[in-house]
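Next up: a single chain in structure tokens, the form predicted on its own.
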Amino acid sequence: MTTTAPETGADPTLLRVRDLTVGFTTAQGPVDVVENLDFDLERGGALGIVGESGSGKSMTSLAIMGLLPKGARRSGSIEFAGTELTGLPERGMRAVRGDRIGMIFQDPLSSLNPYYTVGTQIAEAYRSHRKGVTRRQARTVAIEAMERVHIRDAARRVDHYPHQFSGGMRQRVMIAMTLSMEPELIIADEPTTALDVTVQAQILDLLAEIRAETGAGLILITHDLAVVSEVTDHIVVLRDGDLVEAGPVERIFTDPQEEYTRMLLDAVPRIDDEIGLLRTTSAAEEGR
């Protein structure tokens, strides 16, 4: 499963926003919950969007996909492979969301319907987007995903409920849902929130390897700047809904120029001189 490379002469950029605004409407009168934000994200790059909560980090998230909570406002562009998606209707939203934009949410527990198995649920939402195609061949796309992302014995465990995973392997199996519709653009919110170190380190590897092979954009959404550090390239930190600093990921850690970027690298734990033992110990949870 491969994305295929633009052609020559295309248009680098794969997601533009710019001025992006999103509000609602409280008694209090209207309030502004991202302002006038501007990002690029070219193709097969991968951005990290950080900040506190409250900062419009998801609420930019929902934007893009076109599922902000009923009531709210959005304004400004969201460019999306040529394509404008502010102002698109429903069913040409539909067409890109799940298929060309995949999701992947912090909770895979709530996110997955306990009453199915993960394998039906995979293959119905690849039919969903796939006319034509049948059960059996939804179940084979469904088996390949699950190996692409290291379920071991995944021709048994398609066969298997959300309960019978562990939360890094429910994880996995949001992970292989997405890759299964072979998107352009994957937005991850706060995937590894829920999980210990150990198997938030495996889902990180895991991320880089998709991005690698596949030449997706990732857009990755965390309050934790260690996180971004291992699979992003840029950065864009967002405080109360306005966009504080963004640059490559090596500069900011080194030579932030906001206080409040150098506030949250000073708060999050240094994992880098931990990450190669968390990766060696982390095989023990492979397969669970």
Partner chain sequence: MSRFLINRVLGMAVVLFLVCLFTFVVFFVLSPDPAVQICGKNCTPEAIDQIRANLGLDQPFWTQFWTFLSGLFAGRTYGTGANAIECAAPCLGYSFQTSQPVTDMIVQRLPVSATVAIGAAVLWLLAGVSAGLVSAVREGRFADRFVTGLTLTGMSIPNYVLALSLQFLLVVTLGWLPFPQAVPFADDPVRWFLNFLMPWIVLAIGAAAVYTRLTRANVIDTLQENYVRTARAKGLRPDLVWRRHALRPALTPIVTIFGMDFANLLGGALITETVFGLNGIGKLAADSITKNDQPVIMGVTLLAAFLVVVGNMVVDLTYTAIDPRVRVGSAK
Given for the second form:
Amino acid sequence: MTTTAPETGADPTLLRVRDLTVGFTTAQGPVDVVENLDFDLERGGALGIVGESGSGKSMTSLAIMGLLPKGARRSGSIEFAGTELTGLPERGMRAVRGDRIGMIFQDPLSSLNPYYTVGTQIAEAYRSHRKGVTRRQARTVAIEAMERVHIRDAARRVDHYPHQFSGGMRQRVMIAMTLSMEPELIIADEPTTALDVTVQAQILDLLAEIRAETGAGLILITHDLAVVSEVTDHIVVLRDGDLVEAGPVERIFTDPQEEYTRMLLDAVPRIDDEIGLLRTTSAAEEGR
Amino acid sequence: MTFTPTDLEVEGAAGGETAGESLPASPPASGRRLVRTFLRDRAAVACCVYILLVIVVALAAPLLVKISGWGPYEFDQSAVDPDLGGIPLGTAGGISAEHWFGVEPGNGRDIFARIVYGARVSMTIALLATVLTSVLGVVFGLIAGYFGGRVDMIVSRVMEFLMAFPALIFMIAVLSALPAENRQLLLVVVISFFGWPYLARIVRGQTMSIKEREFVESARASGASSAQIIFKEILPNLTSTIIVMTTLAVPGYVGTEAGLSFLGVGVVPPTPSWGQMIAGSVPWYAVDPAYFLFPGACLFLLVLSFTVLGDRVKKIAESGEGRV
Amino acid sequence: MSRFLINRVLGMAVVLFLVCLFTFVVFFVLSPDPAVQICGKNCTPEAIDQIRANLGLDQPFWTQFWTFLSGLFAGRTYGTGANAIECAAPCLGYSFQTSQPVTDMIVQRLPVSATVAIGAAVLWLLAGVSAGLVSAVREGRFADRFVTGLTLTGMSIPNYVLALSLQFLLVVTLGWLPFPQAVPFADDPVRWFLNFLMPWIVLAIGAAAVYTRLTRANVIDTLQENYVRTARAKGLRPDLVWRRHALRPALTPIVTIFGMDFANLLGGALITETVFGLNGIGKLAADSITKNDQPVIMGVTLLAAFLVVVGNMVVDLTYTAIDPRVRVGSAK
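Any chance you could show the form predicted in complex with the partner chain after that form predicted on its own?
Below is the entire complex, every chain and molecule, led by the chain shown above.
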């Protein structure tokens, strides 16, 4: 399945995944959690990977990052901006992680280290990828990144610890951390699931804004079709590690080809109404 | 030195309730499967065999002594050499067909008989202390966790106080001041007195979370009394926690009893106990190592068996929770 | 923060007071009449009454307890007239068997106990943490299982059995170490070191086993944390991921337990000091038990309780300094 970009010229494809299979060996024998998955993402494009829990969507993202848990097998091809990631040694992969592909995780509290200030955690990523950056410079970058994700009073908040932030603010910190590196691709794995309903829409708006500003590609992984329709332009539907259906958002929503996709769609009735509602009710919340 | 399992205290900072949460709060689904897992573990089986052996030996002590021919209090001056200060005659501490494990230097008492009778003391005290500690720990933990409020505050303060106390030195002080009668009972009481808070704290935490669960709510709604809820609804859910904690505690009690007897405030002579035998062997260890090797090895193996067993039971309980 | 400190100190004072009271009650009720002991063999009932009056043993319980407490802070005088004995603050009592104030006896023994405790602590901390790290890194492999086996053994061997076995093996059989004998550090540093080596090892092994298990469990748990995954996703070098994101959170709780165990040990390692004939506080306690010298036993008990309670507080304060969640939480 391919979703090609309209323009021609230099390779417009940012990420090309072919025949990706991720498996584990369990007591009951080998189990594949992702099977022969193919998809493409053009530069600046936004792709939603949708599926229920256990569909293999998170494993797909970890496979791209080369962060699969111990004991996992990975096969197939992951080509990022012309570089084959599966063949890359750990050192080369490390240069890609964070710097060129940024990742945002589901639970912002547990994803931030409670022992360090958010500023330290943003700056440490920046300093590890940019040689010869002083502490002071990295701190300035951290404050700028926090301002870009609309954290008020960033110069002071930069010295606070994760537990001093609200859930939505923590996710903004995570996004700031990713953003500070100016990555070409951002992978967001269920970025709004752990948040209050009112805050979810704001974070989605922020992701859309960032994408528009920086031109970075976005892969949004979620179980919630409503979330995908908000931000992305293409959708891949997964079930039990298999690709069910893929295509542009409008087509999937108006004319789903598979029974399973229809079922997922039925689970989010009146999508447009709901999102409109979310946006209005939450406008006041995060602005504090 | 006693090193209490303080690792249970550490994690409180992060997640409200302490590590008790990580122990299973529901009975494992398949008892038979757990037993099979357990039987496949050779180390655990070996430990069980040794513990059972010690129990059998303790129970059959009078019979065994009759077979071996020497009682634990009989002196055999013909087995020691009075010219060498009472060193046992013959090799390795006087081991012979007559005295299977040799004899004590000086007075020639049969070591086999004293080991066999010493097993009685070790097992009785350790097991009774375990029972008493568990009863106290479960009762106070349930009461504090279930009723909360002022009751909880009082019980918790008492627990904190007892845990802050230098238990070993205080046990020694108390025991040294107490009269020598009924020493075994006193040991049980003193060990349990300082031991129950460690179990109670975990039972309290689990009770607090279980009492919020739906089945307890529904029992309460249908008019069950507090006693019925505690014993019929909550207690059965704590079974595996109690089993794990208790198994982990036994080796500590075996060691404490032996240590106190070693220091001379435990079991009163001439009643034999392993710790006391080792204490008696200190002046002789250079010339008659067998005298401390026999009780030392028996004691070490017993503590080791209980430790390994506790370790395995805990692992099985945890995996039983996670994967069934 | 300062309010937190005040609360903590007040709480500590209450616990210490209760410890004093509890200990005093136990000895008041249980101990044999010290007057009879002091009086000796050729004793008359009148002489005993005289001694009781001199020592204030004829006073009611609360008066005696008050005298004891004020002795701790202001010192006290035993008896009157020419035979009066001064006991300067902090007076933990007076041993009539050795004719010395208990405080002096304890202070004399403190250096040995401190040497034993510090050496053992360094040893078990190094051994425990490094073995725990190895075990965690090689989880499930041979090294891990080997270390786990060792820790179970180390936890199970009673220290007097270990002490005697080591002494028999290293001193008697192999002759690698000299026979333990008190030698001042200045006279012969090497001999001094060799002398303390076995006590250090004996005390360290049990604790090292516990610390190994703790370190292993904490490191394995921490490596599962989402923030470690975040650190990897940021592209940090593995050594930075380990040092900053795995080790610091994993090892911080160990500080708590270390403080407690160390304080506990400072109050005297009864068994080890006795077996190796080291003149520390532990041996003092053990000897006093044999001689039934109650004031000394009580003094050592109180000292041990004091150390544990103070150690507890130091640990709490340290924790607020190294764990930001606690620090800010208490400031609110």
